Structures are given as C-alpha cells and as structure tokens.
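This document starts with one chain, in the form predicted on its own, laid out as structure tokens.
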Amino acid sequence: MGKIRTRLGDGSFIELLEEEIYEDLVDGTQDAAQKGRIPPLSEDELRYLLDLYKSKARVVGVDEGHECCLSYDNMTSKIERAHISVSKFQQLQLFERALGADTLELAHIDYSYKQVKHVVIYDKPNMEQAVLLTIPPMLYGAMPNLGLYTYPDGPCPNPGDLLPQGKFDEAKEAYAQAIELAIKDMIFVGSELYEAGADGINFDTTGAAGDAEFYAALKAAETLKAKYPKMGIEMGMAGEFILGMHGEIEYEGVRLAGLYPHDQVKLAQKAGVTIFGPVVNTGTNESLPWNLARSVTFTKACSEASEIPLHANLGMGVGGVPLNIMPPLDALSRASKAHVELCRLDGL
C-alpha cells in the first residue's frame, strides 16, 4: 500500500505509511494515559482515527446529529489578521451572520486584565451597542496573565529571578502579591462588564503562569458567581499540565501543580466555572496522527469527569492541531470531528 499524506506538529508535510500512523496513534495514546494516569483509547477508537487519516477527502466534517458549539476568543482582532479593517461590532456580526458562531466575545487589543482595567469606561459603551447589534451570548475576553504584575511591567518582585537566586519565601511571598492584585483586577472587569450588559466573562489561557495563576483565576471565578449566580464563566486554560512554578498553592485542599485536564476541570466547576476548555499541547516534532491521539485520550477523561459543559480547545498549536496561525482545514477539521465525535463534546 502506498504511503499516507499527513503533517508534523509543525504544519509541514510528511508521508506515512498505514502501520506507521497506527504506530504513531498507539504511541500518543499510550503517552497521555501513562502522564495522566487514564485509560488509552480502545482499538476501535485507534481504527476510528486510523481511518479519518486515510481519508482523501481534503476536509471532513462530523456525522449528523453530532453538531455542537463553536465559540471563540478575542473574536474583535482576528479578522485583522487578515489585514481586513473593519470596526469591532462588524467583526462581531462577520463571526455571527459568515462564520456561524454560538458564542460572541467583545475584547481589547491588549489582551490581559491588569491592562484592561485601564480601559474599561471605553468597552462598556462598547458592550451596550454590542449586544444590541447581535444575537448569540456576548462574552468579555481576557487573560489572566500573572506575568504582568511583576519587574518590570507591575509592581511585584519577579519569583523568576528570586528562585534562581535561593529565595524561595521571598519568591513565594511575590506570587502572593501577584495573585491579590490579579484577583482584584478580574473581579473589576467582570463585574464592569457584565453590569454592561456581558452575559459572561471569559477567562482565557488561564494557568500560563503555572498553579498560582490558576488559583488567582479559580478565586475570581469564585467570587464574581457568588456576586452574580446567573453570570456565565468559561475558563479556557493555557496548557494541558499546571507548572507548579509556586508547588505549594492549594484549591479546596487540592494542589494545583501537576493537574491535568480531568483533574482541572473538577476545581473550575466547584468554583462556578460555566464552560471549560481543556487544552493539550502540539508537540511539533512528532506527527498529526501521534498528536490528535494523545490530544483526544486526555479531553476524553476530562469530558468523563465534567459535570459543566466542555469546549475544547482546538487551534494554533493545541488539540492535535498543528502550531500555525492559520491551521491548515484538513488538520483542523480532522481534529475537530475526531474530538466532538470521541469525547462527546459540547463545543469546540
């Protein structure tokens, strides 16, 4: 038989043959079972993915009846991407009326909530009119990111350059400070917007700062659902596995450092997460089939332990989908169907 067209993590073509994709399918399930301590996948979900990579078609699509979701972030800057000038209401209705969104998202350029704080009394107007202009659930956008309340950009000692250096209580002591101002900054924003008119927030690349920005996040998701019961939180995360950068930082008894997806969704749900998207990293080195196997095997486990629905992430570098800001559609759509049809997903 001849050989297979399929790509690398990085986008890049490469030619297989069928036992080699098996191979490769095998080894990335056996991978995330072994790290995160959950079941492979069965052979026939192998023969399942096997036979979605031996397929010509340039595109697939999932089976009837297997619609779900599709929600976005920082939807107002990606059209410009495309070098499209177009306003931030028209960027919303092109992702709503051309592009078949469910879920909207108003969001700033500068995409982090210490520095949105600064703009809030411009994206509050900027929500009104939104939400008068579309229809689907509007969401405000933004990231965490605990990386900018430290030297030089905030007021924090940076624990990256005290840990080198021995200091671990002063280190520990400035994820503290970190950790306060971020949760008063997500708390700010969130309540501004959704009094705005937001029918949610979204906590996005949530962790990528390791275990102590996971907390800050799990703490603002806390307390924004207690100030608002009806407000919707979707908490999408960084990677597939928190840093332990702090190792000691707990959530309800449980530490943070070294979850994984089925793990970190328990502590989004208990603290009043409404969607979660879990993430698995692409490694660019090893092929497609080696990716979307290992990808599928952890947001599998995930979707078994959620009781809150899940939108998985899928794009530029996550969830078997190769690390191009344009992901090609023969990788992103085979992702995409291998994921909603396997893990039962409620969104992507």
The other form holds:
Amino acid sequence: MGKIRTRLGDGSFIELLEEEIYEDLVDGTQDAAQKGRIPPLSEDELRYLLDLYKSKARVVGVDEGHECCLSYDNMTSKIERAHISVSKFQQLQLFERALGADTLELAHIDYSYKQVKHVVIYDKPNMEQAVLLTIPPMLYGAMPNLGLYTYPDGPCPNPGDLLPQGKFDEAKEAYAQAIELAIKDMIFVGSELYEAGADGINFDTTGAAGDAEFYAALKAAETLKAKYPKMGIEMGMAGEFILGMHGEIEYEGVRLAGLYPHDQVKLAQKAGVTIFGPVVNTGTNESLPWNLARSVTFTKACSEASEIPLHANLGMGVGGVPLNIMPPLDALSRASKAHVELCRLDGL
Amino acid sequence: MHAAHSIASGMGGMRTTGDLVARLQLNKGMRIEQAKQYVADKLKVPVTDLADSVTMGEMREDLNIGVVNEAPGVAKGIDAKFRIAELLDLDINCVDMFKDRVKP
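So the form predicted on its own is up there; where is the form predicted together with the partner chain?
Whole complex next, starting from this chain.
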C-alpha cells in the first residue's frame, strides 16, 4: 500500500506508510500512559484510529446515536475578532440559529475575570436581554488569568521575577495575594451575571498560570456553588498538566502541581463544577496520529474517572487538532469523532 | 471550527434537542446517556430520535418550544423557555427571575 497523507501537529502535510502511522499511534498512547500512569489504548482502539487515517474522506463524523453537546469559549468574540460588524446579540443568534450551538456564551472581548469586573455593569444588561432573546442554555465566560494580578499588570509582586532571585517565600506570598484577589473577582462577576439570568458560568483556560490559578478557580467555583446551588459551572483547562509554579498548594488535601486530567476532574467535581473540559496539548513536531492517540488516552482516563459531563477541548492546538488558526476539516473531524466515540464524551 | 464540530459530532442545538440535553448536563450535571434518556422520556420519543432534525423539528413545532425558522406567533426566546422549564420539570434561572419580576 502507498503512503497515506496526514499532517504534523502544526498542520503541515506529511506522508506516512500504514505501519508508520500505527507505530505513531502506539508511541502516542504509550507516552500518555507513562506520563499519566493510566492504561494505554487497546489494540482494537488503535486499529479504529488507524482506520480513521486510512479513510480518504475529507470529513468524518460520529455514528448515529453518539452525538454530543457543544459548549464554547469566548463565543461572542469569535465573530467579533474577525471584525464582522455584528452585535453580541446577533452573534449569539448566529450560533443559535445558524451554527447548531447546543449552548451559548456571552463574553467580553478582554476575556479575563479581572478585566470583566470593570465592565460588568455593561455586560449585566447585555445578559438580561440575551436571555430574553435566545433559547439554549446561556453561560457567561472568562478566564481566571492569574497572571494579570502581578506586576506590571496587577498589584501583586511577580513570582516570575522573584523565583529566579531565589526569593521563594516572597513568591509564595505573592501567589497568596493574587489568589485572594482572583477569587474575589470570579465570585463577583459570576454572581452578577448569574443574577442577570445566566444559566451558568464558564471558567475557561483554567490553570494557565499553574497550580495557584487552578486553586483560585476551584475555590471560586466552590463558593459560587454554595451561594447558588442551581448554577451550572463549566471549567475548561489550559493544559494537560498543572504546572507547579507554587508547588505546594493543595485543594482538599491533594497537591495540585503535576495533576493530569483524570485527577483534575475529581477536584473540579468536589468544588461543584458541573461540566469539566480536559485539555491535552498538541505537539507540533509529532504527527497527528501520535497526537490523537495520546489525547484520546488521557481523555478516556478522565472520562472514566468522572461523574460529571466532560466537554473536551478540541480547538486549535489541543486534543489532536493542529496548532493553526484555521484547523483543517480532515484533522478536526477525525479528532472530534475519535474523542467522542472512544472516550464516551458528553460534549466538546 | 464550530461548524465543523457541529457537523461531525454535535447534537444540532435547536435544530434537534441539543439545547434540551445540554440543560441537563449544565444544571444537573447529568452525563450524556442519562441526559438524553431524561429528555427522551419527557418527550416520549426514543433516544435515537433526539438528534434528528426532521422528527425533532416537528416535535418542537408541536410543543411550541422554539424552532430555527421562526414563523409568526411561535414561541421565541423567553416564552419558549417557560415551556421548556415545564416540559423538562427543570428550573431555568432567567424564567424564575422573569416570574419574580412580574409578580404583582
């Protein structure tokens, strides 16, 4: 058999023999299994993935009955940042009526809770009107983005500056200050938007600044859930692995540094999160078969450990999707189908 | 990207019953099989019909819970959600708030 055209993680084309694709699938699942201490994919699952790459179909899809629900991050900026002149309401209606969206999300273009705090008085009436206009469940989303709380963007000393100077205690204290401020902002914005009619709040790209940020988001979720027991809370992650920038932070007696998705979801669940979004990073120098097998292995273990719905992140540069601003259909649809069918996913 | 996921794996939102199933996930934390079964039971249809735009389009029209191609007089926005809350026996935040606002 001739070579099969597939791609690298950056989206560029490569050609591989069938046995080379299979080798990459095996290497990918083994890499995830070793790092996460989780089971690798079975022979049948690897053959299923191989068949996906052997297929010449431009677009593939899940079998009937496996359809899942879609949620989004920064929905009302997707069209805005393409500089198409439509309002937030019109964008929500486009997703609702034209793009088959199962959920909607109102968001501010500067997608961080700290920045939203300043414009909450404007987005609150937007939410009040949006829920009158639309039908699917409506979230309000933003990122915890702990980095914005330190110099030069925020009021706290920057641990990134302190750590190289060996000032470990000062760096930890800076994280403690930033955590406190971030929690306050997330609770404030979450409360305001829920009281404006949102069905739920989305903590997107959680953990981008490491363990301290994951902790802040968990504590904010915990407080919001206690305050509003019916609130839906989605938590999407920033990466597959919680960076130990602080190193010693624990939540419910579990050290956060170094957690992979199957352990992250257990803590999110405890905090009151109702939909969890695991992330597995795409390696741009590896093939898509390697990346997809690796991502499915991590996500499957996460799904098996979870009692709450999982909406895996399958956007550019995560979940076996190439790191490209316009992910190609062949790659995206293969990642979509494989994750949903092999991981028993509830959504994307 | 969103259109591609919707075609490859999505339930279809208001074209079908994706928005109803998603409500059970978001506000009740139900996993997909349980959420689909819940909606199917409430609508009295088999789970296999939930993602079909023809069957569910007609059902949405009959139940007046919002359709993609709105006609004059059909439920839109919040009024469709009033019916969805009742149909699914589910509290919807903005519906509850609306009721509070218009309370005498």
